[in-house]
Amino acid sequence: MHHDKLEEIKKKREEWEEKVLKPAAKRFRMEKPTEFHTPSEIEGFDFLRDVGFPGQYPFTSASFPVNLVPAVRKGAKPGGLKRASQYSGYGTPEDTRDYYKAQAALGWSGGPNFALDLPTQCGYDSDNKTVAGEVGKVGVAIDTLRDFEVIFEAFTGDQDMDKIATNMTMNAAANILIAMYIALAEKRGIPMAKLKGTPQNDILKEFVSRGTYIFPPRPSMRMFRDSVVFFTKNLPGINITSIGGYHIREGGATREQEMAFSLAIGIAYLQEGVNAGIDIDDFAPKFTFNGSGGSLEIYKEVAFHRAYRRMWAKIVKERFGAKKEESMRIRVPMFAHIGCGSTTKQRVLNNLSRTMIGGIAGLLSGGPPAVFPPYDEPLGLGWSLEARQLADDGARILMYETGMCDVLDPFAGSYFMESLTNEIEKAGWEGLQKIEDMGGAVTAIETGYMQREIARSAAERQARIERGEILLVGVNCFTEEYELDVTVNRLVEHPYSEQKRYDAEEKQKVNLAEVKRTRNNREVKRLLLELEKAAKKEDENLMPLFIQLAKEYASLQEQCDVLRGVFGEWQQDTFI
């Protein structure tokens, strides 16, 4: 827009604020007048440079040129990029197998999306006394190949391992579990090249927020390097990582911190692949994103995703020299959403309203709606079938009844949204530069910078909630006696009983003891010694050894203990 015209708009705005806005705000006692935005806020705006078309660089509008809405047919799953089924995992492998069989009987298809128990995620076997009481509690326990064999009894025929995708929320020892997956496939006569799936394999964010790390950051990055090299050469259908900025936000980070921290982590992963001699365009397209963002501030979340896509595209293209646009595109199962941290245990059904707002934000931010999480998320892992049905139907209502999926990036060119996107991107670059100046993500984690910043932000947010500066309906406002606490009456039995959960640990110990008694222990011992020697050689890729160990039923902890002996073990207070 011509400079003289912008000056005229600025002058008119000043008149409007003085003669119209201020009197109205005073009359209606508005402490914070409603905002209004004009072209003067995006001076120098260039549509092709700053926004472009959906599915094209810089991907501001959307990662894909069409909204990924499935056709209405039996079994169609809401969302766009979901290949595996709902996040789930219960007690013993037998319990989880039975759950997946029951889901299949209800018409649900797709591979498992494993929730693993904490001992498994931290590299401990179920018979380790230090993890007593935790086995099978927040997910399924996996100790050896035997456990994969049991779970995948639910996946045969047209749901066999070469026809489904499997997701695993595993990070520190992701390569060991992938090796077990490969070993099982080969026992079924399925070559590893035909496998599909995604290990989370985002170990750096575990140090920052989630906490299921094992080894220190640098040997953890050596494990990640092995993933990049081995997966790129041998596993074309397996994604290398699923970067989770969302976990960092849930840990307490602000929007700007999440952006800076997760992008710095992404850069560290890309650099690891480049340092290993892999062409950026050969492996960057195999990076996925678990999710980013997560709050009820709908406009800011939409702008966040527009800025985030643009920043990642610039990083991959300008810093790493990628040529293919698919290397620069963020692939993620959901864009804007409210995050689990926005749900409340008080008046839990209010979470339905909140997640619908998150679904709308997803649509406005350039993708399909994700009505996430199910309303009963704050009540604990093990979403009820009713909650899942309501979440799925919420997404379906947005997709098929509202017409909102007919338009991608409806805010494109908006004075308000483009200026807000620029503002958030600017803050993201500033935060990222601060980490770059420290030496990058690994150094920022080793010194505890990211962890301290998140802890401080989480404490500040909680203090603001307690002071009533952040309002949560039914929690710190509208809690008078006449307000009604609507309760939930379960109509459908929970898929996993409390008794099974109680018995899981002892059953899994018996299963593991039987494996250790009947396997070739001499060969296991020999291979573990080989693993120790190989781990001491920085340049050696450990994946082939992990596969051999899996085939011999070596346990997860046996392998992790060898690596602990070579790599060391990261302690939470190491950086203090």
Given for the second form:
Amino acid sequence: MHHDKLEEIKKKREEWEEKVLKPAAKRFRMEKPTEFHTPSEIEGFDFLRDVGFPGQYPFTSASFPVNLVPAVRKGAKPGGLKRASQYSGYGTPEDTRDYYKAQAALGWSGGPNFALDLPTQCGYDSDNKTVAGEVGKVGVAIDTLRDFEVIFEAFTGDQDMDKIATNMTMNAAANILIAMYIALAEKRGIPMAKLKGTPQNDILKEFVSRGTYIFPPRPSMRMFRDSVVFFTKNLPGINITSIGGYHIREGGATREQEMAFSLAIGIAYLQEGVNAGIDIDDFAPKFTFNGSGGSLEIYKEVAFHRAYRRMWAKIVKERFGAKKEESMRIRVPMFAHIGCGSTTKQRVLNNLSRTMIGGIAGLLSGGPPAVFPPYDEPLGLGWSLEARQLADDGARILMYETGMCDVLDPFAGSYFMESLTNEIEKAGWEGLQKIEDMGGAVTAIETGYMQREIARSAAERQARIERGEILLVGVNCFTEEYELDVTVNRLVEHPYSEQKRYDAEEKQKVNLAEVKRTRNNREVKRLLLELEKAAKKEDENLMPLFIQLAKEYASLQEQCDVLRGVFGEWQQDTFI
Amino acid sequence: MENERKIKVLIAKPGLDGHDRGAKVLAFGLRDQGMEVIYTGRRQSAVQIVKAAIQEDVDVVGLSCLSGAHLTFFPKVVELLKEEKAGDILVIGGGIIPEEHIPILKEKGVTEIFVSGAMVKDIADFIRKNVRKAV
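The block above covers the form predicted on its own; next, return the form predicted in complex with the partner chain.
Below is the entire complex, every chain and molecule, led by the chain shown above.
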């Protein structure tokens, strides 16, 4: 816009503030008047440079040129995307197999999205005494190839392993578990090159939040390097990582911290591949993002995603010299949802209202809407069938009734949104620079910088809630006695019974003992010794050995114990 | 009054659950409330927690668990404290705890469960009222 015109707008604005806004604010006793934005805030705005077109560099408006509205699982409209199922995994592999079979009988198709129990995520077998009480909880227990064999009995024929994509929430032991997946496929006669799926494989964020690490950060990065190299060469259909800024925000980070920390982590992973001698354009397109965190501050979340896409594109292009646009694009299953941290246990149905807003934010920020999590999440992992139905229907209403999916980035060119995007981006670069000055993400984690920062932010947020500076409906305001205590009437049982949950540990111990009795123990021992030798050689890629070990039914813990011996174990300081 | 010892609290995360935001928020918050707080960090066994509680001579043990293993860990800590003749230490818990498990935990000696959305100042008030040691 012409400079004179901007000057005129500034002048007019001052007049408006004085003559119109101030009296109104005074009349309505507003401490802070409602904002209004003008072109003068985006002086120098260049549409092609700053926004561009959807699906093209710098990807500000959207990662893809069209909104990829997915088919929802049940009663799906034809022509949608085939997507991995709801995050799931219960008790023993048998229980999980039966769950998937039951889901298939309900008409659902596509690959599983695994939740693993904590012993599996932390590299322990089900028979380890120290993990008693945790086997088969929060996910399925996996000890050996046998367990993959059982789970995937639910996936055969036109749902066989080369026809579905499998998502797996595995990080510290991702390579060992992927090796079991490969071993199972090969036993079925499916070459690994035909496999599709996404392991989470984002170990650095585990140190910052979530906490399922095993080895210290540096050997963990060596494991990551092995995946970059091996996956790039042998597993073209398997994504390398799914970077999770989401977990960092849920762990207590602010929006800006999430941005800086997760980008720093992404840079560390890209650098690992480049250092291993792979062309950036050969592996960067295989990076995915497990969404970002969210909040109910809808405009800021939309601006966050616009800035985040622009920053990642710039980093991959300018810093790593990528040539292909696919390398620069953020691929993510869902954009700005609200995150579990925005839900409340008090008046739990309000969470449905909250997640609908998250779905709208997702749409406005450039992707299909996800009404996530189900409203009953704060009651325990969001499992009830009614809550899921409502979440699915919420997304369907947004997709098919509102017309919102017809437009990408409706805020493009908005004076307010463009200036807010710039502002958030600026804070993101500053935060990233701080980490770069420390020596990068790994160092910032080793010294506890990221952990300390997010713990402080989380405590500060709670203090603001308690001072009433942040208002949560039904929690710290609108809680008077005339407010109704809205409750949920359960219509449907949990798909996984309490009794099965209780029995899972003992059953899985029996399963594991049977495997250890019938396998070739001499060969397992020999391969474990070989693993130890190979692990000591920094340059050696351990993936081929993990596959051999998987085929011999070596257990997860047996392999992790060998690596613990070589790499050491991460002892997390408390950082508070 | 000024010579009174501060109430000493141990915040602990039993088991493998790594979601420690709540534990850390409480650690900071109770400190602001004038208490002395020690946080054990992640991945502590019941034995380690009890050992630390006795060694540090705390008045309160606050347990946090989101992994669904609370029915195993919380009563275990209570039991071990009793065995170590430290049954007067107040044990409270928090995390993702289903409603129906709260009476079970209370019956097994966990004095109170504070779930998501609880205010730090309410937890602090509860501790002040219920702490059994003369402090």
